[in-house]
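Quick heads-up: it's one chain on its own, the form predicted on its own, in structure tokens.
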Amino acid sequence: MSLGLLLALLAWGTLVGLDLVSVPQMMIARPLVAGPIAGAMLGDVWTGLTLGVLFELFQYEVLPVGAARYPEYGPATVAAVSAAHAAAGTLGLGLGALVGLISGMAGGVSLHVVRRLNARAVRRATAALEAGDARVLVRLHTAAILRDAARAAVVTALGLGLALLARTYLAGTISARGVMLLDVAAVGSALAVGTAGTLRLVGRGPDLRWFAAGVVGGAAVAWLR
């Protein structure tokens, strides 16, 4: 992989974490959205929705409410991507999900430590800021779009690192079998917590026996067609 591929999957990756709560907010933060569009920068578009849907699963039972701690899947699916490239054959989704999650687990604490840094900054500017200095506040915004910047293109830059190990040490080394579990758990593992997910937000009541009713009534037309 060219240098020119790895500093525009970086770029890419440390904007997808940006989008997550900074700046633009527009939803390419989803694996659905970056991990296709990292394939197509490699030109492999289906590795790339193959592994967006499988992170967008696990993202799905993310619920980012007030200061609750959670894996950051954006940066996570770009580096993904990168790892199932250049891996033959269905390995690559099993080396993909490995670089993803711990990557993803290492977004998640890089989130929490910015909330920490920002929320210091916000304690040393306390009495410029209820003086209603407007200019203390402006650099206070603009110091944590560029602490996220710096965190998400940290964090891109470890899984694409990853990545590169992983290609470099895994990929032709796992047996058949290992290859196939290595798949089976990570699809698995993806439609567990997609479903635990879904259970979660339709709940018990009605609305569950209309999801159910339309689940199969969905399989069922798939499979007439």
Contents of the next structure:
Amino acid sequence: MSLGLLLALLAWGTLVGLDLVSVPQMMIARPLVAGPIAGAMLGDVWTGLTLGVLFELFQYEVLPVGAARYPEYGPATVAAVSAAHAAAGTLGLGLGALVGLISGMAGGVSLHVVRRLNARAVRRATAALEAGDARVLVRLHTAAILRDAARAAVVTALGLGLALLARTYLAGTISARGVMLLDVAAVGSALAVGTAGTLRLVGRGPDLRWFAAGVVGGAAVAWLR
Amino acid sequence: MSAAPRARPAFGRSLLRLFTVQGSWNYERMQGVGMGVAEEPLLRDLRVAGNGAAYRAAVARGAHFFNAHPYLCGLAVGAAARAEHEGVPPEQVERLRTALCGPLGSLGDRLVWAGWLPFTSGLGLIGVALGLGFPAILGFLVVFNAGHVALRWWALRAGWTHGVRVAVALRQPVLQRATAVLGPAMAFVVGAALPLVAQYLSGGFLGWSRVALAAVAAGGFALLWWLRARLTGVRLGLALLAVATLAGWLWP
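Form predicted on its own done; form predicted together with its partner chain now:
So here's everything in the complex, that chain up top.
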């Protein structure tokens, strides 16, 4: 992979990470968007779409309410696509998922760290804030956004580094059956997480009937195709 | 002392800043600093009117603790700025902001996080599973953000229009209807997406691996359901991948 391509992926992962919480929350942070665009950068849209769909299912478990702590799947999907790209086709899915899930966990931890750093910065500026100093207010806010951009860049770089390691040391050592087992674990867990997350969202009320109707309808379409 | 607001308040600048409202999210003031930044352009009239002290006091209040749904923060920004212009007592402005946190958080979570977002993302998943590829992704981004930007714009305008009586805006029939409709719509669409996505992702699996996939998905779901307090999706995924790696080495 060329340095230019690596930098492009790093820039995309940073934008995606910034979109999750800070700016502008237009949902490019969703794996469904982050994955295919990373795939297009690598000239491998199929892998991007597949891992985007896979991590979108993991994303259904996350409800970003208040101070909740959750994994960050946007930059993770970019790293996952990068890892899976080398092992073309279905073979790379499990490898990509492994890299993506580890990066997602790291992303979640990094969000917590940045929030604590932001709190410290706010505490330091309390006197100016209480005096209504608009310049300090804007500077504090801008610095926090830059901090989040740096965080997203570090998480993406970590993910891309993991992808490189996985490609170098894991890809050749696993048998064809082992690769298939990894793929089964990745897709199976994504389907389980997506279903459980959706059911939690739907709850036990009247919407459950709509969910059941949707499952029947979707299954019918899948059967007819 | 109150200052008459300009005929055209700086809504554009405030709206742009609202897109960054969570940029300085922290465990102390939560969205407070971002709220202050977004409200500040609407308060500049106070300074222009020669009332620098009122402007600074209002900016300081605007940056106090706040936590609600980010797309609906504009409602509180507009309402608080209007109240500051109308010379509402400071403690009442603080009470207004505090009172808005819960309803705006709850409404936004139901409307966006548990409604509009999974609904549009489910449509995107269906599109990809049916082979639409990039147009499905683009469709998701365009449709989701049409609702997103409209909601942010409406919230800011409604907050400014109603001021301290902003609760009226939250009782809008359109909002109530949207919340009522989006729940079942989201459930149906995501329900339909799941079997289609399962078919899409399992396309490369044949023979024993297809049976293993069904077993892993069903077993994983059962574990997540029963151990919901302890087991998260990321942990389940990593555990299954670790077991698969081990099995792959033992069974070459």
